[in-house]
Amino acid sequence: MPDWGKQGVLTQAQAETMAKFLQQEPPAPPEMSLEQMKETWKVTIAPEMRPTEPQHSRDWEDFFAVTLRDSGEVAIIDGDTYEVVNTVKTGYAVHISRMSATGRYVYVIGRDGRASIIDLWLEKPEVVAEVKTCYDARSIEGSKYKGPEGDFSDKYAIVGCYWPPHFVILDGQTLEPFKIVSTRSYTYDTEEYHPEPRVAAIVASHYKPEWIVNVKETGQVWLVDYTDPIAPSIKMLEAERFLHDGGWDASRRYFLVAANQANKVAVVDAKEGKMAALVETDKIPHPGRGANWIDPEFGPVWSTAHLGDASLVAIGTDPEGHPDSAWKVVRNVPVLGGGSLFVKSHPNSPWIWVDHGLNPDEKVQRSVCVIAKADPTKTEKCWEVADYGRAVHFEYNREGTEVWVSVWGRADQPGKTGEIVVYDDKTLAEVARIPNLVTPTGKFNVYNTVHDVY
């Protein structure tokens, strides 16, 4: 504690209830009950009401669904003019956005809890329904499966939560939730109980009516069928703890997920419902989504940049074609800095990606490099994207010609609250800035996210 008394700012007898208050357990956060989650339960446009086709001309497929982090909005903007379609009151600092399987839908997850669905169909996008499921959240997937078990497409959706420790199953349509599943479990290596295992990053699986559930602190990876979604069977990996966020291979079989403080990489097999691999990373890896790319030595790879080092890894992932280079890092390309939060790539692309905006040197948290494929041994490129804020997260429009690159300011400062930067992605040429939004983050393209493209 700061010297008050002896400053004088409290007595002596002050001092002491104040030690006392400070040293009080504090009392548990609220749960919250099915019952409770109803009464935020509103569907603005019910399904039936809802159009049978879009009502407008735009290429909605190439829309993109951009975080306001500190507006608590979402504004949809359209990938051929740059136009803001429409700004869309959410949840408060959205954690992501996901697609649902036709893509028609928007999914969406504040780390209030709040989750809204905004449909990409009506004249001028808009939430049509919401509720909240929890008082912290950070994950939220629709069911994408269509196959010999059933047509699911846009049936379901699920969001993971930090507090409660659970996840909720909903209706895919009007959000209305219908099943808790709690997560407090043992560890997985220790087999100790823990209270409050948050729920991280899931992902809808592509060979099964599944979704991949990580579970932070106990190190879980927990496959969920939705087949039955009110008796759903649940089938428990152990991984490593501190799973946090990842994304498919190129295949789409594969799930990468960074157990971010063990500095490890989980591999699941979806198809297989099994653990393929733990991969050891440098410090702190934090890939997002991940980037799939075609390295020219050791084939089919996916990287991850780190928090901790300034370096981007790639893993091979083509255990069938390039066995000896399968779930090992085959790559370490130094980059100017730690604190690095997102990678990405395109199939049409020649470049990979990186950002820094966590490293402590304001210059370099608003710096990006891109890497060669052809050439995987160092940056090709490094370069500021403004003179203010940080560079943030990439995402590529439909056809993977151009980049967007968010620069994420303050809210209290006029004229440098954020705006997004576009680069014609072959030449590294800037084509166009969108201004005036305020705390862009996270960029969701609407056919990328559906094909799971990155």
Second form
Number of protein chains: 2
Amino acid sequence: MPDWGKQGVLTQAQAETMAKFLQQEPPAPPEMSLEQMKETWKVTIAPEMRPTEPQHSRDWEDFFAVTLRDSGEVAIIDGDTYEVVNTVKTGYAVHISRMSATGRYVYVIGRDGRASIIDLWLEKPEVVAEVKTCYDARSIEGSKYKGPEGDFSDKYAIVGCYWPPHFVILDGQTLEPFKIVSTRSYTYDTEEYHPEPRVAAIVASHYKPEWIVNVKETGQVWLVDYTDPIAPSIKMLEAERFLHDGGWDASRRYFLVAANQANKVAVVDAKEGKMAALVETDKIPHPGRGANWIDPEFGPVWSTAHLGDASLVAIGTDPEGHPDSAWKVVRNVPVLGGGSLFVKSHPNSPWIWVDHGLNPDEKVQRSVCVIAKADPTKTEKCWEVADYGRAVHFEYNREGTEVWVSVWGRADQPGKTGEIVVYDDKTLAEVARIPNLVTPTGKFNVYNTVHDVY
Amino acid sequence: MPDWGKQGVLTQAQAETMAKFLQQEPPAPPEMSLEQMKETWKVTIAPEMRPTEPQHSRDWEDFFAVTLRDSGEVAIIDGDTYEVVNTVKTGYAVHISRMSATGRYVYVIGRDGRASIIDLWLEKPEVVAEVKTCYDARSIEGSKYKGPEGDFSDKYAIVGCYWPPHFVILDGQTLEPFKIVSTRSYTYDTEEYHPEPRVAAIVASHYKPEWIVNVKETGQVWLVDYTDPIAPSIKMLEAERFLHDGGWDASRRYFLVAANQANKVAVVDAKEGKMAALVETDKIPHPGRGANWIDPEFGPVWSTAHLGDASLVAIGTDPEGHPDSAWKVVRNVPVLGGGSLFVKSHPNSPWIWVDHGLNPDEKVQRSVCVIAKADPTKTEKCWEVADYGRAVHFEYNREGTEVWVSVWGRADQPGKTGEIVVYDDKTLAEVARIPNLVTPTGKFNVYNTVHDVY
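Right, the form predicted alone is done; let's see the coordinates for the form predicted in complex with a further copy of the same chain.
Starting with the chain above, the whole complex follows.
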């Protein structure tokens, strides 16, 4: 504690009062019931009042949902014309946007627990429903399975909360919440009760009517069958602490998730419903959804860079075709610096892109690098994306020909609040700037997010 | 609060101190980790040191495990000779004994959370392992499934706890605990977080490698698949508050469980893995495991009496053969009084037996009644089992020819601590008394408990 007594900030009596206050047991944070959630639930356009076909001629499957972090908004931007089609009010500091199975709807979750659904078929895409299911949240997803067990496209949504520690199942079109499941349980390794196991990444399986729910503090991956969502069936896999973010391998069978404080990547086999591997990485892997590519020597790999190390690792993901490389770090490529938040690639791209948004060095913060798939031993090229802010997060357009990079500025610095820089993916030449955005961060292309292309 | 100030029990200053004390937030009860459980784990005879065949010539499948409630013991009594083969130290106020799938082992749970396993093949049946997995507990069960998905006989055990609110999966031969799952979640109806959902009855399915775990306060029935017990799969059914005790119908497909404060019986379809029905009963049904019989008019039924009403209800359990009666109360038979804890019957018996152990009237407390299956409209006969104590709980011998009734006396009244009275089930004539037992209550015949005959 600072020496506020010596500094004269507090009197002796005030210091004693402060000391007594600090010694009190802090009260437990409030819970949230279904009734409380429903009080926040608003449907501004009911499903039956929504259009039955797109009300505009834009290529909505090439729209990008862009998080404007500090303004509590999402910008819907046209991938063909770079025009901001609409900017909609959402929860604060949106952590992620996910598309419904058809791509028509964008599910958005604010860090404040406010979930929103945006209808891209409206003449002007707009929030059509919202609800607050947590005080603190990071994840949202739709139901994507369509197959012998049913068509669950756009049917349900799920929100994962940090507090209260639970997940909530909602109607996929209205966001009406109807089922809450607590994640409070025991750590997978020492089997100690944990009162606050936060829900990190959630993804929808392509193999089964199932969500993969990553529970951070207990190190468990829960496979949540949503066939009968009132009575969900949950398989509780043991993975590693502290699960954070991750994505699919190229086959969409394996989900790779960073256990960031354990310096590991946990691999879930979504087809068999079990753990496939735990892979040791460098310090604090932070993949976003990661990057898939075909290594010239080791075959299909999935990559992550790190918050704590200046490196990108590639992990073999093809146990059948390349058993010797499977679930091993087959490449460790030095990058410009640590503090990397995201990597990205595309099946059509010659590159793997890497950012360093949380690097302490200002020049590194605003730089991105590319590694050539043809020679994945070094970075091919690095450059500063802007002369201010942090360069962060990549997304490809629908065709995989252009890469969008965010310049995350400061909301209180006019002219330097942020922008998106668009590059030609073949030549790395700058194609366009989408200016005057307030702290843009994550960007989610409709087609690529529906089909998990990355 | 009593007027202790006026009465002079407390001074003004003491009353103020007491008032301040009472206004403090009570501390949360302690949690229990796997490590703490393992510190209490003792294996006195390791599996490899146990005999490979019975070391005595008694008919151990006709043994009874009898709870000696206030002495913290279980008596193993020979069903042929009525001899007490051994009395073994267990947890306090044993709530239930269950047999392993082969019947060789008795699993015993004390209300203090101490689980014990007794080997009936030893020359003198004895506790061969024990562990404390809770501070407060009510249920234990083994893994009974043997079929296409594997042979799980005697492989695993499960303990359900009141506090901490969790269940624990253990090795079925050593009681080594290895997996803890919290039951803390949301009430099924109002979806409010409940910090202490106690685990009530647990039964092993005959259809699947699954335990049916009844969670009292949230009103959920959890179907826990133990195929891969390190990563259990749990289907969370919505039933009713507050689930307590119950048993199988005669086909062993349906599990009927009392939601006692809701005055309902919830019916779980263990084959389909879903709720089959909720049946309204009289006040506070308390079936134990219930009684199955063939009603002359309505076909197969399952029965419970009540703590709060002087009645026995029969519920139709044959939706295919008797669809009009299925999941309805088809009989409501007046009995001697409320306060009934247990009913019992046997396929070979002409009777349904009813006790009234918690009735406030001393004569009713110590009385049992029988209802004739041939005329289930009234009690056929009622009588006092002893001139002291409470008559409580029934169990049949292996052949279904004799019924054992406990006389639950008082541990501090020599000569009246309790006994078991054995009746001929055909004639209702007294056959034997097994005297000088300390507060006997539940009695579990090996064969009948393995095969869920009741």
